[in-house]
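Listed next as structure tokens is one chain, alone, in the form predicted together with the partner chain.
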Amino acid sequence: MSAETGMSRRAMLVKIGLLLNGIVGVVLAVPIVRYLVSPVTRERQIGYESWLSLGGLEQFPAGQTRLATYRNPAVNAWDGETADIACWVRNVDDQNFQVFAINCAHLGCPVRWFAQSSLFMCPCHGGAYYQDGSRASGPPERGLFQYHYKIEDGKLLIKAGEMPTPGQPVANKAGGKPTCA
């Protein structure tokens, strides 16, 4: 133990060692963190959240409620068939439209249309919606996550590119207000 500073050699190298080796975690730590986190933080891939096509108008004949799907905009080539998603869509007078995702406002299943019964039903809890997507009953808090959408060259186009969940109702900036053309 030396006088001076009241370290001993042995103590001292032992925290130069420590030192070091934290150094070194550091290093790695950082690209570790940020390559682990990159889902969240990077920026999202071309395409996402932009306008898609889910055929003529034609397909969806006013007074009813059809299923359309849409290619997600953002793909992998091992994507397989989640690349292509779901939708349900509203035509109401063939001037104001609805659509629909197919996610259940309760925990994501997807919900089917009844004509008979005029509702969406979800099978997994029997959450219930109208035809205008609002809740009917069941456990779901709210109504159907919606979609904007626009109609150009006679063709339905949607803004998609994220799951609509609770927390996160990207897809439903259309929601609850009336619906833009």
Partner chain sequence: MRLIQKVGDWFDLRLQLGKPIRETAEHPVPRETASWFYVFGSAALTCFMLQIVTGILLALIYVPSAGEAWNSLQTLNHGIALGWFIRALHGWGSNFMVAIVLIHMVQVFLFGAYKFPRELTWIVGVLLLLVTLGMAFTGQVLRFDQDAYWGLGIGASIASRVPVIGPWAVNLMLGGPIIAGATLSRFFALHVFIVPGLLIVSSAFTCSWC
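Please move on to the form predicted alone, as the form predicted together with the partner chain is already shown.
Only a single chain is listed, so you will not see partners or other molecules.
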């Protein structure tokens, strides 16, 4: 023990060790805290009112169902091609559209459109949906999830800041009265 400082070497090393452990704890806590608060900050950043274009109306002929993609509005720099989200667009009659999430309502497998049978089919568990997205057969208990859409300047836009879920109402058209599916 040093008479001048009143601290032993052991006590000094314990204090240095505690200081270094505190620094390491803070360095490890920063990414964890950022992860926990990211949903709150991300919601403010993108506003969840994002209307994204799927393309011009000429890309979606009347009476047909086509695959379209949009860029996730909550994208990170490292997301690359995984930030491109697919959806199915059905042009009912040149004025009315249906935009379906590509995921099956059962477990989220990507459904495919078969024009020959006018059905969406899920390859995972055999779920089938009619062309209007309603359930035809299989394990899904409800129809395909639908995006809200609107038409502006000859382009089809969808409200992409929100992912369709079973608890959200389905709207036939932007500004229209939502109905539960």
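The term rigid core refers to the maximal set of C-alpha atoms that superpose within 1.5 Å between the two forms. Positions refer to the first chain, counted from 1. Quick caveat: nothing in here was measured; it's all calculated off a predicted structure.
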Once the core is aligned, please say if the CA of residue 35 is shifted by at least 2 angstroms between the two forms. yes
With both forms fitted on the core, give yes or no for whether the Cα of residue 124 moves by 2 angstroms or more between the two forms. no
Given a core-based superposition, decide whether the C-alpha of residue 62 shifts by 2 Å or more between the two forms. no
